[in-house]
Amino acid sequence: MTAHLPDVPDHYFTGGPATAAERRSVTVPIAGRTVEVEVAPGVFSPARIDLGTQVLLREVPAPPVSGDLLDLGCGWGPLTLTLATLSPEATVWAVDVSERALDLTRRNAERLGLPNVRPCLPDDVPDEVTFAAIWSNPPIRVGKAVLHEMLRRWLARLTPSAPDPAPGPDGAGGGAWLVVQKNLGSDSLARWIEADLGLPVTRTNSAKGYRILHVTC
């Protein structure tokens, strides 16, 4: 794939799992506790939780307590691990095109004792699965065509939810929560989702150059 997208960072498409020599442990905050996880070169933000993901984790409401939840573009798993920790009765699908990212997420979920995580390639998610919530720091730099196709595919699998993100009996935060840098087109992406997909988008909080988009259906 990188042959057709020469300007896209390799971490989006790295194939094989990291070797033991490549993997290393870092300490990060996950769902209110400090934990040790494995990272490796060839995945997004391999030394820490990146700033955009930090903003999303700080601003997004708690996820639904049950059902199927999606981390779209999971990398080594910070969003997945948070979802799985906060919603142990839910099934968390960690989706990425990188086998290396999926292997790291799998290893990190096992390390943290989170049996409700399902790392998988996009085509391996059963067609009948729909999602009570989607969390994503989407790969903006893959280009609009790839990004739009990805969002068109997965936002169509949201289950209907109220647009109000206030907590309810089944947890808060239904719908999709996307974090996008403002200077990389967060507002234009919101307009595209509304116009092309016909889904309402709420521009919620902004922080450190990032905007949170809440998409419902």
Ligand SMILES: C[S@@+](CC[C@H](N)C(=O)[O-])C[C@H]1O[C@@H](n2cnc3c(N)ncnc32)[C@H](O)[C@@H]1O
Contents of the next structure:
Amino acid sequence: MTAHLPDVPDHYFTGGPATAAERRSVTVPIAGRTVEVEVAPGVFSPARIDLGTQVLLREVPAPPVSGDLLDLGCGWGPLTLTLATLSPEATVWAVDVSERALDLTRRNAERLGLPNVRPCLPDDVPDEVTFAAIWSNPPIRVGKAVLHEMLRRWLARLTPSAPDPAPGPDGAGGGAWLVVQKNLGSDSLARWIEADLGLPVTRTNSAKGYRILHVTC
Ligand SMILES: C[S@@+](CC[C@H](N)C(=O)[O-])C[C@H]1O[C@@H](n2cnc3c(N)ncnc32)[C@H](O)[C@@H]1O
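Counterpart to the form predicted on its own, namely the form predicted together with the named molecule:
Expanding to the full complex; the earlier chain stays at the top.
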């Protein structure tokens, strides 16, 4: 059995895939449908869709209809499954450091009949891939240094948006959409992205103590 690292919270457990005995089904809404997905202990928010993730899903515009899309820190896959359902012609890269999360996302995509999902470890995404949109409920609790490194790495791979995006799903949903709790530093994170990465950030609606940061390039 793989041991938990003492300083890593449960939902950032990086051990192997869950066993059949550990996996269980929950019913959740994904892109307007009620579906059953598999979850397991050691993966973020295993009982339901996390509140912050729900806020992001409610506020974010429809993703681009094609191209490569990224769910950064996919967990069991609520954002990935939504992206892949809404944009069946796009390729959705579901990235996580947890093999357990990736395995659940893979299983859930199969269960929902979504062949356009590519679950993978960060280093396994081909270097040439750039992203028309990134959706993320990022792992704030890993600490600033890791979080900043992660955002520096992936925001650099955003496809530049048109200066004046056309209205409609292809124009409006590009860029990175991050949900961050206000009391976990959403505003200072937005300032860091602008100052250190030089990317414009719009703080869109905030609800239930969360902010949505929209980053473009
Ligand atoms: C707040 S959870 C969000 C999970 C899922 N997107 C959701 O909304 O339920 C953040 C996820 O980021 C993952 N993570 C932590 N460090 C990471 C890194 N360096 N690169 C990619 N993912 C990471 C964690 O394993 C966790 O699954």
